[in-house]
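Just the one chain here, laid out as structure tokens, in the form predicted on its own.
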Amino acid sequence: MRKILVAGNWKMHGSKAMVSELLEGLLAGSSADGKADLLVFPPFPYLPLTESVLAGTHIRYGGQNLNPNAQGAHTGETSGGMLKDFGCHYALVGHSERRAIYGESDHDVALRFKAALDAGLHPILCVGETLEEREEGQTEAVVARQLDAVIEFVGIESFRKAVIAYEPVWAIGTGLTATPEQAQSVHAFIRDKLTSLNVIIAGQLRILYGGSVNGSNAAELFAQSDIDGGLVGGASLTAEAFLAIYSAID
């Protein structure tokens, strides 16, 4: 059976204080044989932070991002490697916002994907698909699209590490949220598009909603039988929002 994972994507929001006092809170209100798994993204700057309070406990953490090459002159990149010296065992690959802002193509994060599995880590792979190409119908072949250009790239084996999470991105920061309904059609048009490739792999891989998840709709989300978590943004930064999530869960 697969573990809901609560994971939070903190984006460029933080500071010292802000980061011990939401991650102490989030010690308080979890516990290693709770219901779900909890996993923080910080900004890159708070990751020695996040690795002093987190070390040895059930809590893990990842990288919101990472450069495909392991090392190099690549000034302001962060590489995989660096990111498994300070503890992470995550990696965010493909988010919306480094498609759409910061161009990243597909191709760009099948390398990015690559690079962290070859760093020990465990890609989170986000796809999903913006307003105009829902209402266009499109869906389905834009999130084929981003998983293609993955399983071409690293194959389908490389998904027994990794984690997807289905983002539409007309729901990101907007306050909108796809229903249940609607969340769990493509998350089974995800796990089925998997199963042709490999049943075991398909049964066994997490995949996230990320789209404005919050403590007044997760139980339901995550009564789907395809949805297996979230990746929370907005409500990721209090522990009393997060932790609403995290104890939302049957």
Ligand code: PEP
Given for the second form:
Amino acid sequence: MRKILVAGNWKMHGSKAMVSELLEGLLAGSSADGKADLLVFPPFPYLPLTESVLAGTHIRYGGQNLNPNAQGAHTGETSGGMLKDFGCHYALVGHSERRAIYGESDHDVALRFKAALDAGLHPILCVGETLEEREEGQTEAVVARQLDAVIEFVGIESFRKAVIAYEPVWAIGTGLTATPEQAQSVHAFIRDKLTSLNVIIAGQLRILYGGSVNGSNAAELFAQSDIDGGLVGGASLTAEAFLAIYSAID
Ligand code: PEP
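Having seen the form predicted on its own, can you show the form predicted in complex with this ligand?
Next comes the full complex, and the chain you just saw is listed first.
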């Protein structure tokens, strides 16, 4: 049985006051024996504050990205070991904004996925097609290519500790959500692909949906058989909106 995971990607939003208020609100409105696991991705500067509020609680947190290298002359970058040092359990890799705005290739994403594992973190691998690719009927081919780049580099065994997030690029931050049927169809494609490589890993792996998830659409999306939770951007920035998603799960 896969437990629902609700993960909040704060992107480049926040302040010390906002982070404290949001985290305290999430702690007050959720519990360790709830139906879903909660996870947040604050911007790097707020990791010490996040650690001070969340250490020893049921809410996990992680880094929004990491450098493929363990250390060295990489000005402005952050390693997996540094994330671990601040109590992170997870790292996002391959978010579409990293791919599109910062030019991360499929291979760069594979390097980051491996770096996360090497540091003892759970990578959340983001995959998904653009609107143009969907309209050209390329959705499965794009998602398969993004997955293959990582599987070929690290091997299917490495997915034991991973999570996958299917995030159609056209649904991120746009208010457009994939229908539950559209999302389920791609999630099933991903799980079938992994099943052909390792049936146990594929059965245990959580596959999140991301793209304008909110308190009104979460229940129907998460009720799909291969959707195991959500990666949430905009609606993770207030405790009220994020907890509306957490509470929508039955
Ligand atoms: C995201 O950033 O991964 C995301 C899904 O954002 P939003 O929920 O705002 O669409």
